[in-house]
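Have a look below at one chain only, the form predicted on its own, in structure tokens format.
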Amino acid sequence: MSPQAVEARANATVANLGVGFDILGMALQEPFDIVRAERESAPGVRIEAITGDDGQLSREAHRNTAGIAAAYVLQQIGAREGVRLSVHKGLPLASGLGSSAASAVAAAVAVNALFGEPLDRAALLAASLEGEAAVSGRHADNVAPALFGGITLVLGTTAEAIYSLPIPPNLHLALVTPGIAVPTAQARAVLPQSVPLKAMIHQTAQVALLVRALYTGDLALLGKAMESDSVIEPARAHLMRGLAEVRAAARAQGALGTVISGAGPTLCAMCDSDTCARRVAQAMGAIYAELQLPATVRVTQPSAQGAAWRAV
């Protein structure tokens, strides 16, 4: 028998791990954002509660990529009934962790429990994917990630060109979030149109690089790798304030490498401990301190799980 409620929770996700631009993502231990999915007897979708957004995001399922989402599971399984849902964020907006994919993923695996779960994930990549692209487009470094867990190689829009890529051990992650909004469209706005031979042959040598460094373990050889990248980073570290700062900082304190989680601001600093990686997001958290803008930092981990859901 069905559940009446489920509540489903995807985590966040850094996305291009530097020079894997739209093509790589990592799912994290925390923050999540939680979508609870209960049956109404009128179809459709209806959104009862946002928390946690500061009033920033619609109501109005349609505009909403929880509710995106939603309608779409229900579409693909012919429900005749239809859900309201409760979403809570735990991912804060224009963040650069993953916050619309996030709620896409938790609303599609929430309702899909709800309704006996008749979709594998292959199938729910889909739906989390419609919610996503109605904010961020239409690509799946973040959302892929966060349905399937772990990290991912992206080569396209469908679960057969999603791979699973090594978690090596040891692996700590100290993120520093100032409290800047930076929209994935006005990131994306200042990318180059085209790029010189010589900085394609660069950059495909420093994803060939990191995935070596995945699967051998090698987090100094993945940091460096990490921070190669020619193409994006320059294009959008004005939008990154104090990015240089934060970086330098980091490497004072141990970090093997710093880079721009997804669209940013927020910057990621792998580690080799969960000793350097707290002495790293103090150091990071020191700097927007000196520099008079608000900030959070986290320690945390990569996830292996994806999203998760409980009945309520």
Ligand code: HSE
Second form
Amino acid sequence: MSPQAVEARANATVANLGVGFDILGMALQEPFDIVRAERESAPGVRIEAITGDDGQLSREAHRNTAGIAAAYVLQQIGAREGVRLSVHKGLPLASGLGSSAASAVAAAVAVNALFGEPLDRAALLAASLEGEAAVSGRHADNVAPALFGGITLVLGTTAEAIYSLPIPPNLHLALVTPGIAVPTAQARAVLPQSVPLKAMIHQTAQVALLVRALYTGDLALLGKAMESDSVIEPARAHLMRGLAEVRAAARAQGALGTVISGAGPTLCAMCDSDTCARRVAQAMGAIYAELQLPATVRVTQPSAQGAAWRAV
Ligand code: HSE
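Same protein, the form predicted together with this ligand this time rather than the form predicted on its own?
And the full complex, kicking off with our chain again.
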């Protein structure tokens, strides 16, 4: 019997991991979005409530990443009934933590569960991408890790194009999110349209090094490879206030590397212990205090688990 109401959770993600623009992503244990779905006799999707977004997100289902993903699931399963959704945003918006992806994934998983899980995870990836595409473009480097968990190599937008990479033991993360919004579209508009051969060679070499570091669990090498982005970060750096200072402060407290999380402005530092991550987070927050910018710091770890649901 299908449940009457379902709550699904999808976690924040760090896309790119520095050098792996649009091809690497990592699920975090925190923060996360929760979407509650209930059946409704009227067809279609109705968004009943959104909390945690300061009223910024559209309540119109066809303009909302969760609403679009939910509608896609209903259409795929040929549902005659509809759903109403309540979305709780644990993720900050336009912060580089995969906010739109998390809501889309949680909605797709919740609605599918409500109807007895007729769709497999490949179809849920497609549904989540529909929602994500409406907000930040059709790339799966946030959606795939949010849905499947872990660290993913994303070669395309279908499930066969997603490869799981190992999570190194003892990887701890310190994150700082300054109170400035950097919309993904803006952060993509500043990118170069072509890349010199020399830069291409450097970038691919660093991605290869990063993958080796994941397989060997060499966190120092991981941090070094992640920081070696010579294409995307230089083009975006001017949008990320405090990047150089935060990186230096993080390193001084033992961080092994600091990168822009996704399209920013969240910055993510790699550490080899929880104690180090806490020290680094505090130092990163202090930089924004000096710059008189509000900022939120977080300490977390990669999540091996993908999106999950429960009947409520
Ligand atoms: N790979 C994407 C970017 C992630 O950096 O633009 C943001 O959605």
